[in-house]
Amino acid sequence: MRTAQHPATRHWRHALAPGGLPLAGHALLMGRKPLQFLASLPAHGDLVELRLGPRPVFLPCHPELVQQVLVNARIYDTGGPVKEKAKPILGNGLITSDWADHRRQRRLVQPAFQAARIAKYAEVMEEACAAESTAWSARRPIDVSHEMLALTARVTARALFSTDMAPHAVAEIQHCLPIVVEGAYRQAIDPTGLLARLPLAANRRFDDALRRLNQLIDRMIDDYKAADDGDRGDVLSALFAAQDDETGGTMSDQEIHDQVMTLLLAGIETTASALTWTWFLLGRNPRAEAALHAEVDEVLGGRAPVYADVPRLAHTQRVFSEALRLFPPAWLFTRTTTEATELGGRRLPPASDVLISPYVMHRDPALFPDPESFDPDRWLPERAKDVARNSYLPFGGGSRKCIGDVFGMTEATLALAAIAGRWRMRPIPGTKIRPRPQMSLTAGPLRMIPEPR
């Protein structure tokens, strides 16, 4: 286990990561097996430099280097080519804002995720998950990505539009997304930007979706300031009452409308994929899912889960935790250096680019005792204070640690309590999945067959 050690007698280790081509650098490995090479380079040192085309890139692997960076977020600003192809998806929201508009936005979007309001949108979550855990036949194969994405866009949609959507918008939600997400990422990993404007197929896909995306958003908008009937408990009123106490400005259109998508794309895909890969970890240890079961009986005994029960049920969020540590969503982010500086007593010129990646940081033998192994025990109290800081990263961290990550723990172990309370997910026999990394670390379709408990 790493231990920190005074700035001034630690001896970081830099190293230039190996299989870069000429021109090319790291891009084709990145391309191909990025989860597999960013892992491996840890091993070579504390800060490792790859190259993206002919663009060195930095990757701290070391919790005091990867805090050096998330704490001074006006030197390690986000940035690089993520950002760069994600604005003209999700515009200047809360992920693609500049250090100095992040903060504005930051104090105007975060009453909308305080506490009241999560109790609200818990009932939301509770009618949901109480819905989808009652919707499925025993022993009929699920997609269970996909139900989970279902049910991720159903508590999502109604949190941010307290209204009832219609059906078919919930469902365009749900068709749209998945799109969008896979198209961003497809650009973002290209390092010549020529990808995007080829006539594809795939990017006339993208294309209509983000066109559709962004209409439904300005209609929702528009049917509230037609209604002007005040707070409905819901984020998008929140967004329109937030008022900024130390300029005393409130969001435009624009802006809100930016908020909306960005927390459409981080409060569904993450989750859902978060959601899906602790059904396919559970499927495979037995002894973890017993004892989830066990927790659930006793908690509800027999009933649906509700908002007051998350405290009780601590093993479930334990599990939750562990499978965001194996598998992330947040996968991997960028941020860029606003001035000369240096990290791991490496100099940074401006404009140099950062990776974050928190799989790399979860699956390090030296932060994680048993990398591979799916073990929720390990957050129990007595073992999770060893646990170095700034080495588990589901969240990011910073000033720009996610915003909606109690809602997310929320609505997870509410739907993992509600399902497990009826069901034991089984696995079909051979069926083999594998991380796609995307804008989220997704795991793609998982059939899995529901039996009566």
Given for the second form:
Amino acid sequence: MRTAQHPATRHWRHALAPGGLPLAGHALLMGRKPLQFLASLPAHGDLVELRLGPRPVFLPCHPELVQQVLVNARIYDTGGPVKEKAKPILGNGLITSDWADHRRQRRLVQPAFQAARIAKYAEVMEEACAAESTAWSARRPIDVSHEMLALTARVTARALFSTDMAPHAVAEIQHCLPIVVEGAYRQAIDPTGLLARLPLAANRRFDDALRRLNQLIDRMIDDYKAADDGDRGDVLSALFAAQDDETGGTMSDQEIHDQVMTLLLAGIETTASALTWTWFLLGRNPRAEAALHAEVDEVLGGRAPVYADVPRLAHTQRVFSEALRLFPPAWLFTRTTTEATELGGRRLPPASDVLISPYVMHRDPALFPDPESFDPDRWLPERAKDVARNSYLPFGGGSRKCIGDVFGMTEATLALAAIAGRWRMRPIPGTKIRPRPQMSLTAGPLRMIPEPR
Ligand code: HEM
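And the form predicted together with ligand HEM, for comparison with the form predicted alone?
Then the entire complex follows, led off by the chain already shown.
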């Protein structure tokens, strides 16, 4: 295990990642097998330099260096080519805004995620999870990815807009969101920026889906303003009510629009991917699955779970935490330096790109013993205290830490308990599954057979 030393007294190991080519650098390795390539890098140094084309980018592999990047949000600001390409889609919301504006935005959006409001959103979660768990037929295979995406889309849409229009919104979001997420990723990884301008069917589908999502959000905002019926307990009401303590300012309709789009894109596929991986891992680990069933039976005694059960569903939460360790949906995110700085004794010029990869940290044997094994019990309090500080970051850290972390954990715990209370999810022998490192670390289609318990 790595030992904690004061950063100033530590001798940090720097390295250039092996395998670079003269012009492309490591772009081909990153393009072909990003997970394997990135996960091999901590063995070379605490701070590893890669070349993506001519551009140097830096990957901190040691938790203390990752932490320095995450907490110094003014110097390590949001940025990089991926964020630039996301702006036409996300506008200027929490993910795309720069440091100074982000602080203001976060003050305004945070009240929508206070504990009392999560309790209200949990009613939507309870209902949607119960409906999902009763909709399946015994022994008829389902695509778990598809089902989990439908579930998280329904939960998020109805937590955002609790109006009569919600059923229409759910259907629109379920249709449009996967197309937008896929298209956004294709554009993000296109180094030429030309792909989006070609007259391709995929581009037309993307433009259409994005237009429909934008229209939907505008209609919801208009509807809310026309009804003028105060706090409906949903996210949209909280965004309209938000007032900045420091300046007294509120959000314009356009700002609310951008926050809603950001929440849809950040909150649905992430949670759905993590839930899909959880069912996949449980299907291969009968002991963890049996412990889940035992806990759910003991806590719920056959009824559907409610918000008040969440604290008692401790093993269920450990199962989800362990799935987030092995397959963190936000497997890679970026920062760009706003001025010259030093990281681990290495000088970084202004506008340097820094990669943060929870996947790399979570699979490092120096941080997590036997990192490839699915072991929910590593999160038992007596064992979790030995996990190196700042090495587990499925929700990121610092001032840009996921605003939906409690929302996502609550939703996932209720979904796992509701489904595990009724079904055993049996894997289909021979099913091959390969992590797809795209916008989220998704599993692709995953067919499993629900068996009544
Ligand atoms: C298991 C589910 C989730 C995972 C693994 C996850 C992961 C993350 C991570 C790692 C970040 C930080 C990215 C960075 O620093 O650049 C982030 C940010 C964010 N997430 Fe999540 N997220 C999840 C669920 C959600 C949900 C349910 C919502 C909303 C309903 C949400 C909304 C956001 C937003 C708005 C941000 C930007 C926050 C900011 O910059 O202030 N996420 N998420």
